[in-house]
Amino acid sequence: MARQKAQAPPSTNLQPRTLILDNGADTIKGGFSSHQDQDNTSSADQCHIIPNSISHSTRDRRTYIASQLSTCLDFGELAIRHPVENGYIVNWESQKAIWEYEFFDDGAKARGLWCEPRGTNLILTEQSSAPIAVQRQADEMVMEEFGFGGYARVVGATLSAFASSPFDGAALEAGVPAECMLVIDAGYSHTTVTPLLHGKVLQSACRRLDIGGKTLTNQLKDLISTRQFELQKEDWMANQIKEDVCFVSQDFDSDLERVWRGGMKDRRKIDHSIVVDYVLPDYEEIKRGFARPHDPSSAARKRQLGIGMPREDLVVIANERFSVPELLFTPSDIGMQSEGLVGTILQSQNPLPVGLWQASLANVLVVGGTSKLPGFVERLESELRSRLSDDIVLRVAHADDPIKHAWTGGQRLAQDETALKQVIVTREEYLENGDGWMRRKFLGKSGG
């Protein structure tokens, strides 16, 4: 009997560029990298920051899609849906329509983000402990639909170990993760604690609090729309108030107090330092809303009333400045019987080994847009390290671009062949194996 040909084994070779997908809740930040370039520099002016949503304009009666929203010039009641919610994506035929028009269409090329699938790799993110079901999806819409030259799926805070660090000192080459670190991610959906090792997830220690930037505009837009003016369907606006004027306290009882005043006969006098006058736009003359110090005059009244001048539509921000970020710090405020951001990072230290904690707690990373808000790292410093003992050295350092931070992470990533090849599944290799032996290399686990 004649002697079977040994198969060749699958071939493991790179696809030249790689496209990298921070696909959040709330924004897309993509961009290519290349393990060929002579010049490994990483840049985060090679990202670009996407709207990952669909939306929908009763004004002009337009839907625009993605970044087409640049051109929207009438924002009041925009109707906008994301393809992700909880940080899954749960409707691919709108991210699919997405990824279609800002990657693959031919308008995508005067944008410098044109890509050919079959010649391309794919590093897409996704939220630690993600459902299965959600995960088989996403692999299927990848490789089958699209049909990526080369695809890895990971956990969007293992590629901030990968970035350049902000911590003083630490310069690593690309390709190498830090050490340990405990990534803080401030995002649209929630928040979540990541401790890593060695780029490596320690997923029983990941911790999330269902808070985040989405739920402090809804606060921001129901406590506007209670007691001064209705702006439940004008989301895109509450975001832009919350944006522009509001802060994390440093002591909250102190700052309400200053703001605080019981009625008519009380004689307490608010501080106006922190009380400031919301102009908001009307797309006609006004296109965008804008901060001012506030104005107790009668003359700002009759503005206002549109008393013998144009009428001027505007609202009172007090309290809201800092009531509505302090739910990352209280979320009992709102009824939810959770921990506290201080009190969900601590929880996520309790699985790990005591030997961890230390260089854990040595190296928090802060990122995602919520972060953004100012005091934030200040008070998320200052709370925790009066929860610690002594003894631990607590290092807390913001990334330098907070939002862009994972995704230069991905770059710096695929810009060293031998890391890439650890984490990328090439075609032939899908093709040979399947769609089981792939998700088990995602999971770290033996591909055999």
Second form
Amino acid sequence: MARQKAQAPPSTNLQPRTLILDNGADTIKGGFSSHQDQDNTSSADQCHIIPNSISHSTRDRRTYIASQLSTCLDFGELAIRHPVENGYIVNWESQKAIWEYEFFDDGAKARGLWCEPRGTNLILTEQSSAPIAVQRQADEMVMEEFGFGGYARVVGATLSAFASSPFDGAALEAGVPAECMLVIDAGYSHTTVTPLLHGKVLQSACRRLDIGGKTLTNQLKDLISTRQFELQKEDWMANQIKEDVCFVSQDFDSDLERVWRGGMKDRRKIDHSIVVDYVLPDYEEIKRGFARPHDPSSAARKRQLGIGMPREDLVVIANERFSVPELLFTPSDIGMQSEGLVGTILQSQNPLPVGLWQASLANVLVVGGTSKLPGFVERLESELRSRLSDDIVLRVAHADDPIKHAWTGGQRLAQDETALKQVIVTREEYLENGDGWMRRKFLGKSGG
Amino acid sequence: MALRFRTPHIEELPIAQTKQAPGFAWVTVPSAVEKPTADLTNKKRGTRFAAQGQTDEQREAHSVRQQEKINVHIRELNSDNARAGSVIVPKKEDGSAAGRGKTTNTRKILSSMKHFSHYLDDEIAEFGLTGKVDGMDRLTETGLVPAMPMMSTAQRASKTPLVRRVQQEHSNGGSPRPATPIGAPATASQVDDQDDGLDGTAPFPSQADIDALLNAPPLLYNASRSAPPPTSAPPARVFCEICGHWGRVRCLKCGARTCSVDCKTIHVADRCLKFYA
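Previous: the form predicted on its own; requested now: the form predicted in complex with its partner chain:
Okay, now the whole complex, with that chain kicking things off.
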């Protein structure tokens, strides 16, 4: 890139490659894209999912940074530290260590993710309504500490507008956002509802529900610990159990009845199709927990005690399977003073003019790791449909890959030079105009 | 209770009933389950105990304490494991100064031990004091705050979200405000009115309105939180402590809910807080 003299206007030349980081609380979705590629294919293969955590195992006495976790053999009593809290990067010490290990150290070359910050643009995602101090810190770290050649800090949901839309048949050109969209991001820290118009956030209508994947995991951990087996130190195991057996019930009341043992005078027959036996991993014989249908016979209990065959730790999971994800739709079950996800969506539409409601509700896109729970999108759609009047058309779509979707949007945005120029602030512009100007530009206000 | 001497105000805290009573009471709960044919709410027992004991103030204090306990529990659910603080970030081998940060600002950032709650409190304080954040306005629950320093606490950004703001004094654009919130059942009179727009044929707002919406500043963190359900909504569901079914039986000693007498027996044996009382 040509370095301009100080007297000339700041260079608006973009660096050739763009690193897109969807910096989530649970995982970072990272990969490269370039506006100089001749073929504008959007492929999610280039997106790497990196655990955004530093973990320490007291048993192995080893510390795992980010993707080193895939080499871990013993996840027992793993202490996990996340740099991202509530969706914002709060602990830069660990985040810097993770970024350096993944992208800037020599070891990253083997994984194909190495880059030189000065010659790369960075698109970094954040959540809306960020405290200013958090944004300032992120800007400072990116520009001063790492020294990227170009930088854009965007709200994560806006990138989803640039990805190929599941609503229109035709694929969008690179860099052209979908016209109107309501993005529901069921993430790890919380669930956000973000209405978008031409890829820009309608600020007054953003809403957030403080229930996310982490809440569900902790609730499941609590329930199993009080009822059957002590799991308080086993975050990783509880997360796996949640991903393996939990689902969203379409009819909570009847499902709860089906798994009730009954009262003293009112014995019921438990419907064993829902009940599941989960074998817990002990990381010596059994490396990975698994579920199997419940076996109520006494042979199963003998197996648990280890009579005649190796011991296995068994947890019987019945109504926890669907009562834990039910928190997303009824947070008052644990006493949280919030409406459920559907109520939050309706709340977000209230400050908007009536003419926009139909446009938003016809383009509801669900992304996020927690949305992969079986039955989530169906339940959301049916409950939303029942709360709306019949005249409003409702279309709810689930992203093909809910975790990588925002990243693929960033990839397509970075493939178009004009769109990229509008978002990115180059290093020269930053040095000339200062950080306050840059913050205002990211907010969408042009000019000093 | 005012005493003769100038002592601090003493308030009687609510305590559980310690009368001689059988161990459980059937409680009606709002569930969609078909209730058993016999009406199990014992009206005689109900009236006898309802009239005694707590005044309104004590009941409110009790429920405030309960809500605080619930809030602490929810904060725990939403936080990382306490052992996460014990994970030490490994230092680089070369131990160069680059590991500590290149400028004074970045060094400060890298060594800060703040959590998100600290940043949030700082922002709320700044907004409460000056009415602006970073020199720019922010949206609160009631719309755009006028760009004036706030000296009084009249518009202090509160931590509790307001109930759904249907009737807004301030509006962000000139578009017609809906008279009923979306999703509310339409009453007969509103069906006659033309301006609700629930029929989906309301005009798309003008470009000026859209620009105003897009250029609005972001919401404050607490303003974007989902509001509590309206008071007309059905009350919260209660579940059995032991097995997770509907909590229809209330332990008279400690108030915990279980689903049946079986579970209540287990509760009294293991988990009742009033074990020795």
